[in-house]
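Next comes just one chain, in structure tokens: the form predicted alone.
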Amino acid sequence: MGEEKRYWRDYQKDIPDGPFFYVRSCIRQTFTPGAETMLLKILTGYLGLDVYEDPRHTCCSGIGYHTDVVPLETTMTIIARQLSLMQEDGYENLLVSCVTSFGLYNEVLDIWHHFPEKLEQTRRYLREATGRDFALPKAVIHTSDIVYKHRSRLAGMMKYRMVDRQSGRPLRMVDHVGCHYAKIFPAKGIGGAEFPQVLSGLAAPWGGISVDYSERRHCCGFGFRQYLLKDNRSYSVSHSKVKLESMAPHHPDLILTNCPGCCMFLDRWQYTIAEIEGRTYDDAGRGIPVLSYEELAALLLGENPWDIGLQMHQVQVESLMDKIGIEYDASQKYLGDRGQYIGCPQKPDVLLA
């Protein structure tokens, strides 16, 4: 008999402690601009990690690439330039905030591995365009990997727990792991596509429970062409609806995501479905709050919810904060960074604020 195959090893991931060269997410800054600022505060402030961001880095071109606007060769050259900045700054570990970027960096590295002539072509293009050269990264890490790795450390710093303060029951969390994190290259994510743990593994240390549901691995509905082409948006809504209908019987207190696009669609399509069909997916008519992993971590650490940027969500988050007992000033929700009133969005007809 040969050595027994231990399949679980295929689902593990070695997550370094740094130092990290950090690349931002374009859509995260657009949809929930406070989340990425809070993420950096968690990584560098609470966890004390070495995270460096070069102001010269650019978009990875992921959305343009996946919608056939940006050619593959251009995308590879853009990514090569990011890596050249990392090399110049003396870093080897690439830390990626966006799930689409995470999938794209891994895809390009995989192409270069299997087709070395494309790597040499990219080196030539980069030299011709910028005079630069680059080294391949030692590791490509998604920021949710870091929060997962340090989940217990963060739990020890948290002011609040995922517990209903009135009843003492653990809050019920359903997760949605981004397709570009877990499905393109399953071995690059924690738990792979079949047993994703990067979000569900946060629940217990932080006081809650993770609830499985039948459409857990279904796409959120973004799908790029499903949404970016206006005539296709019904496909996007219908995919989110499939997921929400699968979650509803489990009465979750929140949805947790690790992709900025997924977070936006599961949040905002709840508003759309409420306006179209007059339906919400909770018992109180307020919708199921949707948070990213860093937004939830920041809330439990005691950060101001409006500094986190939760006023940008279309499904209110106050119901979740009230369950946990998080202190907040409702009068500050729509104040700008200088204390000025920035205006309150029009209230929807069905989804309660």
Contents of the next structure:
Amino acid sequence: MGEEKRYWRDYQKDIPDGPFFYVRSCIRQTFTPGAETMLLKILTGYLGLDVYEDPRHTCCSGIGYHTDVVPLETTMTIIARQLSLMQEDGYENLLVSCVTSFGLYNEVLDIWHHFPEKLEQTRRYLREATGRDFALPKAVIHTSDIVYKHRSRLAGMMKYRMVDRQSGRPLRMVDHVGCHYAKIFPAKGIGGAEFPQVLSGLAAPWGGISVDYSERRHCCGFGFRQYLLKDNRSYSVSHSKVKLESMAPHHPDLILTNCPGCCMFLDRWQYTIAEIEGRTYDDAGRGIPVLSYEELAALLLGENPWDIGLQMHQVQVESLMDKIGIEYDASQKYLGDRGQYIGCPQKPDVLLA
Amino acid sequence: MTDYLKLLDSDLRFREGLNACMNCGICTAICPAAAIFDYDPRKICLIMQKRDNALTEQLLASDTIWFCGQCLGCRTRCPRNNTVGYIIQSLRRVSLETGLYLRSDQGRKQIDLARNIGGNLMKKGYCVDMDLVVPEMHPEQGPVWEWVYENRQAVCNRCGGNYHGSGPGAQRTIDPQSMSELQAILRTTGGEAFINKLSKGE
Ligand code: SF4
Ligand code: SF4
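Moving on from the form predicted alone, please list the structure of the form predicted in complex with the partner chain.
Shown next: the complete complex, the earlier chain at its head.
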């Protein structure tokens, strides 16, 4: 085996087929709740996997931890409680749908491994606070790992392909992998931090092309406190801009992400940059649609785009759907949960669909 | 003077984050914070390797430690296995515990974060939820978010969510028993006291 191939082997990981104990992303449930619905439908319905959500689980506290308002010991004990629920429910594989949480679960397990006194301290805290005990998980898997693993199976079920219906041209996709997916523990991510495959590997089986770009590994600019504090948000938009400028010359049809936060930032900052500078990143002035892997999968599988929640994106996705030839009912876009019309957003002067 | 180095040494993130920095500057080259702020992770290592308590106090009371964005890209790249992002986590903790954060503009912003993110976690069991992203505070979210926010129950539940409902699903209310377990964890581990202290600017 050549040097290059041996190197590549270090960046593979074993992905079990379940059963899985699912933990939520508080960012995704806020900005793209439909993506969560679709993700669970893909995993349990299309792929037939055993995925369970215990309604008693809470946020992992990761946003609080990385904004330095939640101490490490508190975060470790909150995570221990999730593991306690998992044990009680009879599951061993933790399925994490958020990239911040994924990094943090791996981080905490690593701390417990290298500092057993911290594991003991956490056990004591959890017992004292709740009377609970917990077991360590057999595996910690990110939800994008599973979609990647089953990419060919899903391709076989898809109604549409990532192809321009008119010209037959494969669609060009640029990806953005969330920093904490593999930058903390490269071996935990498919392709590691240098050669991320978890998203780019989806393009070919689904009919498209993945395009490399120079700032592919750059952070989207979340920066935790830097986005959450209004005064510091220039940090966030600056880094999304670095990425978008680097993507634009490649004329991508879409941006694909595996982190709910990155997905939202790359979407919203296109709007802000268009408002501030009049700059848009596609030729038509509409912006580049940003989808998460589960939104793209659901769309290609033929799910209703408004059930997926694509109406919640600021960069409108109709141009992409029209390219692919996806059938949709525009009159359903602004309907609420009981089918009632709930009004539509104000049209901005920029990024018009 | 407080022995800041002793406090830092007791944090495993400080011990793990700083091995032996050779000041190559690779972390600075890839650091998103260094690209736009007056911030240089290499210099953080340089200062901390001096093990000078007075210099450490200066750093703890400065804006500098608050510029890192916690991307942890420095962890991947450092040829000496240092992680400046971890050193920053420990510096921030000591700055917050000793009250030195109140001496810098960036540090004082922790008061808002404790009230919002910490407060939401204590009250609702989520650091972030739809109710927290108020459009007036988030003009960058654009008109679509404004529409979502005003119709959040209808939009969320249209997409299969469970806004303020019981049971599983996006945006559901966490049941009282689980909330009381979470609050007990926050109390037992010192999280509640920490968030309250910062919320009051102490
Ligand atoms: S990359 Fe590592 S060794 Fe080089 S300056 Fe940064 S911390 Fe020091
Ligand atoms: S974690 Fe902080 S210091 Fe390290 S590269 Fe990211 S922003 Fe820079």
